[in-house]
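The chain below stands alone and is given as structure tokens, in the form predicted on its own.
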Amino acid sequence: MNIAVIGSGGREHSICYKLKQSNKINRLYCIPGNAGTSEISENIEIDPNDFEKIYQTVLKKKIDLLIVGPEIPLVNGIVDFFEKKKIKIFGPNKKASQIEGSKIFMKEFCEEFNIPSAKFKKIKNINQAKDIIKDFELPIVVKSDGLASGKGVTICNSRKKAIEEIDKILKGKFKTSKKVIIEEFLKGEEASYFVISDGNNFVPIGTAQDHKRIGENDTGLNTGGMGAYSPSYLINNEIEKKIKNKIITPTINGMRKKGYPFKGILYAGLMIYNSEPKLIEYNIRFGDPECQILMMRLRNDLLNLILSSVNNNLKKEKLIWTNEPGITVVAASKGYPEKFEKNYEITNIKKIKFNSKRQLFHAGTIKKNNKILSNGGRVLNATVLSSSLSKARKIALDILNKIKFKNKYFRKDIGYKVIDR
């Protein structure tokens, strides 16, 4: 088969060098790529949103199938283009999107099917915001509405601050939406729950814990992420079942009752507290970093998953993991969530020995004249596999401490409430 894989970021690394193994691919694609994925794929430079464009380079290269990476495509309705060419796509539709696309879509699906999730409103204008606050324990969460790149979650520790989050996203402070939610803050600890699905069934793809934040021990700014283990330590047989039975059974039954059978990845940010878990937010799609040290863990043929997927056959599906732990660590340019500077030269990855357990996925790099250059806020991922999560960590570290680039930032303590605790 000739596959294209459609993202250019760490998590559409991983999902080529995953592929890259499977005996039934002839040609791997990737649209547009990194600097990265040009050493394992084609790249393709096409906007991913550029849908025409994309079905035109399907019809001249013979793609087979199309697997999307990242949120903005699925939510734009890429699957939807697609299936109307009758061409094969591994995502949810434009409609199922929504659970990503709209947190008020997601607030309410919940509300309506009793999936456990924190107290909500949605807000309407500033006035409306100053007497429902009233209400609201600190500290409030306060929600864009659209997709934000992971930036859309204030958590803020006085009425003022809140209400003045309000007030930016009301006025346009992300382009996707200026509708905005306030949320209960619940306690607990943070997981990521996978699972693949076919509209019908569901599997799980494994368990990750990530850590948002930009600085050492969760401090600072919100980011798409600074790197993740996996498994979740947290996630016992016993909460997997109430994940299963209370979460993800009536999302998936809850969407196919709507008219929309959600066929692909299916991502919950899960709040554990007690041993009870409660749904943070949904993705549509693989999280970036816990993709990447999935796939290093992840012992099938992840083309098979998703034709299964695709085809509707998911129930023959059985996941095989390794027994190893893992953990990615995300090197970053200076600045980034904010402002921050690229195309600095990037030396000494060919120095380093990878193998099927310590790897380094790019994500915001680019080739030119046979240089690589940093080319985003979120630049390499070192991705390691050892017998335990400490031991994982020093060897991700020390492949980022080889490797040099101007303004090079990364934390050290990805893993801490497991390994230094």
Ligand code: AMP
The other form holds:
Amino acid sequence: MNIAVIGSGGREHSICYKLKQSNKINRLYCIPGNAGTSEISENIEIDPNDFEKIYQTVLKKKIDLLIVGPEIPLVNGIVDFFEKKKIKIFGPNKKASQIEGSKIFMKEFCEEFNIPSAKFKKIKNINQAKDIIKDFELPIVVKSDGLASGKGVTICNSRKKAIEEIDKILKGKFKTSKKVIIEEFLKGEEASYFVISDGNNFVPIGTAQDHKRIGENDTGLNTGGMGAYSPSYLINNEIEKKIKNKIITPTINGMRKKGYPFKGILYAGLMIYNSEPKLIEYNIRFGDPECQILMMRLRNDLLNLILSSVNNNLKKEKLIWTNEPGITVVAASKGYPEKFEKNYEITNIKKIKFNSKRQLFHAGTIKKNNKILSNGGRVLNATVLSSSLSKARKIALDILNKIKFKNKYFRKDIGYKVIDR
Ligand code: AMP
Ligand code: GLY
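Having seen the form predicted on its own, I'd like the form predicted in complex with the named molecule now, please.
Entire complex below, previous chain first.
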């Protein structure tokens, strides 16, 4: 088969890396990809939101299947567009994508199907907000309804701050939506749970723990993710059973009942407190950088799993994992997630030996005149499996120490709650 992966991050590089191991693949493309994907697939420079242009390429290159990495094209309806053209594509359609694309949809859905989640209220206007927040204990969580690249959530320690934040969103702080909700603050520890679904059945496809904050000890601004490890040490068999029975199964069944069967990767962001999981949010795709570790820990042929979702026959799939845990550490450009520079030359990659247990996935990188340059905030992901997380982290940090680029920054404490406890 000829396959194209859509996206340009570390997630998409690791998906290409994993797909390359399948013997069913003839040609592999990445749209638009990065310097890393260009080594193992052919990059095609098209904006992932330009569906018509992608379609022309699908015809020209005889592409049999599209695999979508990021959420924005999914929320914009890329799956509906290609299904209409009878082109196979992996991921949820526009209606099903609302579960990430609209927090209001997601919260009302949870209410309708009794899925444990934080108490919430929709805000209609600022006066109603002033009234409602009296019933909410501090801190109050204020959320923009639409996609906001991880910036749509503010945890407010005073009612005054909550009102200010609500006012900003109502006045158009986020381009995607002026709608806003407030939520009760959930205590506990976070974990990520991934499943692949064909709309009727689902198969768990890994657990992970992400580190979203820029600074060590989880301090500073929120980012897309500065590192992660898998499996999550919070999710034991008992908690997993609750996640499946109380959260995932009612979601897959509920979405089907509403007429929006969910096909693709469903990523549940969970808060676990006193062994009880609650849903914080849903994402409709793999996490980045969590995906990078899952792709190295998974033993199955990824393409078979994806085809089972696309062709509605996932039921028979059994997943096989390496016993070893894995960690990924993100090297960013100093200044990220705010202002940062691009076009720094990256050197020394060729001096490091990589194998099936140590990989360097590229995120914001680009090849120019045979040099690899930084091209984004998150630049590289050192991803390592080993007999312990502590050993894996040491190797990942060694890799990032050896690689040189100006203003390189990475957290050295990924996994600290497990490793350094
Ligand atoms: P979200 O974009 O909904 O995933 O939220 C981003 C982050 O905000 C989450 O990973 C949590 O750390 C935090 N968060 C969101 N909602 C809540 C909540 N109701 N209670 C506590 N923390 C929350
Ligand atoms: N790493 C968090 C995310 O992909 O949303």
